[in-house]
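Taking the form predicted on its own, here's one chain by itself in structure tokens.
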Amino acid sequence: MPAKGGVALTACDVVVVGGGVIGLVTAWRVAQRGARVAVVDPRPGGGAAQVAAGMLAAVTELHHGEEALLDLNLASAARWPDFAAELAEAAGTGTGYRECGTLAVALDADDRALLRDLHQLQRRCGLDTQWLTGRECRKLEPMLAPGIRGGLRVDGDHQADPRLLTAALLTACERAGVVFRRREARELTLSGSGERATGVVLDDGTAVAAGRTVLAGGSRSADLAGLPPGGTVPVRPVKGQILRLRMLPELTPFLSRTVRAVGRGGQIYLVPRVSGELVVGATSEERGWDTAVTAGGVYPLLRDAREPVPGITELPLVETRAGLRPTTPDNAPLLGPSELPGLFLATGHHRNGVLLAPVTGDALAASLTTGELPDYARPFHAHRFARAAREVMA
């Protein structure tokens, strides 16, 4: 239904609303299958991928009280080497994809505790981690700092470089017809009877048309206008902050993989690129829509990454970022269809929306096809908060 006023764009069969790079892998995966889809982003290839580490860590990245989102994390991350190549080869170019492993270390008893019962945990779930003591680690990372006490060696957590995903990604939805519309969308469209989705409307009034509507706007998912009562997003914006740095040739190689340690405020994380480039993230920090870097953030990423690395003191600052990732109450993505007919979700995807690309192309290339999301993605379907929201106020 076209905005009072508005023009129709010729119908499409799927309309995407966010370019970010899990909007972007969608609308690549269902133009693939035949479909008409238009992506609407004015910036698409912006957003959190942009500020994104990169990091493939469904191993390091586990957490006491999410384990249902473990096997959704290794689904995808088993995809990644087919899914690089291929995208390497639609788009012409690379992801920055590259197996390099991850050591995530201690540097004092406390913090060896804390890694220790992460083991535990790891092992329970029968994932495959050797625990090294400090002297096996600065074998493996002699840059790392002397007094080091032990550390977990996860070779199956890997990295890719989101800007150039994100780069392959747009080549790639262009070659596979993909149309785009560089405007905001501020309003979803409804059937006469406001029963179904059926599509959006632009910032200048323009109506686009579309069979299915998939909402994959990141951290502003949930302010798209026209939403139906009981069909809004449980989506809100966690900030982070990150540096980018880079390493000397005299110092090469300063670091070999991703090294993860606790700091006094959270994890940090040193993620060598080929490039050159060291990036050092991230804080986490509940403070609404508020993107600027501030020194109470750049500070203890210094401060905490000088601690295992201290090498980092003698290296160029090229960059500090701050951005904003789309987090769900139970920090697992919202996948496939909402309880509103015609409308998609593809979002809430917190800290692991580049690790979770492929998997998310797959489920959402499928769920727009049959209507229905794949066994491994059922868990996180979109519509599980408003149905728990139904059952404590039955």
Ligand SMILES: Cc1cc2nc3c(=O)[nH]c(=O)nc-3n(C[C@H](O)[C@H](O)[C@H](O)COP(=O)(O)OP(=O)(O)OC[C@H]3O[C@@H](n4cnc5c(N)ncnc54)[C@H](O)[C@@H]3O)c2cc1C
Contents of the next structure:
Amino acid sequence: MPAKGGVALTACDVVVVGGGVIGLVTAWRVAQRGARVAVVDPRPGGGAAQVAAGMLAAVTELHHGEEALLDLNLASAARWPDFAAELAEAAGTGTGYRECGTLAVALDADDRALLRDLHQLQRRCGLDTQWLTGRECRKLEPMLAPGIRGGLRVDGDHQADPRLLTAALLTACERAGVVFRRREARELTLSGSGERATGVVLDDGTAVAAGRTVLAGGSRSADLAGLPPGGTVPVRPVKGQILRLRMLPELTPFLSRTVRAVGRGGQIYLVPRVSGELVVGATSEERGWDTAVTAGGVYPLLRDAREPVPGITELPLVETRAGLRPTTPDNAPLLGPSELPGLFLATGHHRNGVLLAPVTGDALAASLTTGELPDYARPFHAHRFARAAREVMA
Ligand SMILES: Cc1cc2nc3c(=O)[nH]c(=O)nc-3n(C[C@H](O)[C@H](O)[C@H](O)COP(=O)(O)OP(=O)(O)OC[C@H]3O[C@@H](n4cnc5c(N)ncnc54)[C@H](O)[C@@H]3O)c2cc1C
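After the form predicted on its own, can we look at the form predicted together with the ligand?
Entire complex below, previous chain first.
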């Protein structure tokens, strides 16, 4: 179909800008409902998921002031077993979903007080977590340091491998008929009156026309030209540096579950995979789009991970990476229709994009096909900040 000026035009029901884990899960779920879907991304399957640890940590990621997000996180964690099975069936490859549980440990009295406080918060939120003595922690994980002062056992916080997840989502999308345009989206296009989003123009000038446009550009979501002014997409990058070590067969089992601790440089976690990979993360830095790995990032991670698990100094360090978490002012995602008709948001998943993939796919597919955001996703509707910004200016 030729467009104005002789530029080729592709038409579809839904165009998704961004083929990270969130764009892909949205595309797959809506294609399953019969929509003609295109994903625009120069490197689909890339993004922050190539860096992420893959913790499905609804409970251990609970922070004071983020209680509203807990329900969404729990809803997604509950979907993970069926989601992983369905995706593996659709793609023919797995997601590394593993029901391993998590143990958050305290190294000294201060850590113990912090963990006790977290335990109280968890109980107030109706969560069933168990306080263990240091001895009980070491019985579960013998590689823990002898000085561990206690810990919280969270049997429902599991893991997936985000690299396997995105690979499976790519295949599932292809098999469901999703078309990939391996280019940058340069600009959102609007109807003649400017009242409706009608698709995007790519960096080669091609127009992709669509009844509905989903912005799933991760930390770069706000950069798309043509977005309405006024804080429509308040997403910024938060840098995370992360390490991958290899657990040696002679030290097996090194760790059987995810171990978390309060490090001197902030929260630290060690995520052991069946493949032998041990992921150690992560820093949290406000540095714009910088993705340099620095000595100042790697050093505290190793130092703080060695305190609860001294044996890590024996392990080969195989990879250091940095990625960008797409982050909103309240650390919760932006989901569903925006104030501009035809434009939907699926972004801002911050440190929980892997955990939230199943519930995001379901919520976006429902809102794209019925126009209604399901109840469980309503607190995270896409225009909550635009409305607040207008109220401040009024
Ligand atoms: C160090 C670290 C550890 C993490 N650990 C965990 C964890 O343990 N558990 C968890 O649940 N989450 C974790 N996360 C968070 C998780 O990785 C992110 O929330 C998630 O990957 C975000 O996915 P996304 O698809 O929204 O964005 P992204 O992964 O950033 O993908 C966005 C995609 O959009 C594309 N794009 C952007 N703009 C355009 C454009 N104009 N045109 C075309 N394409 C465009 C990009 O190329 C990219 O592929 C971690 C993140 C980091 C950095």
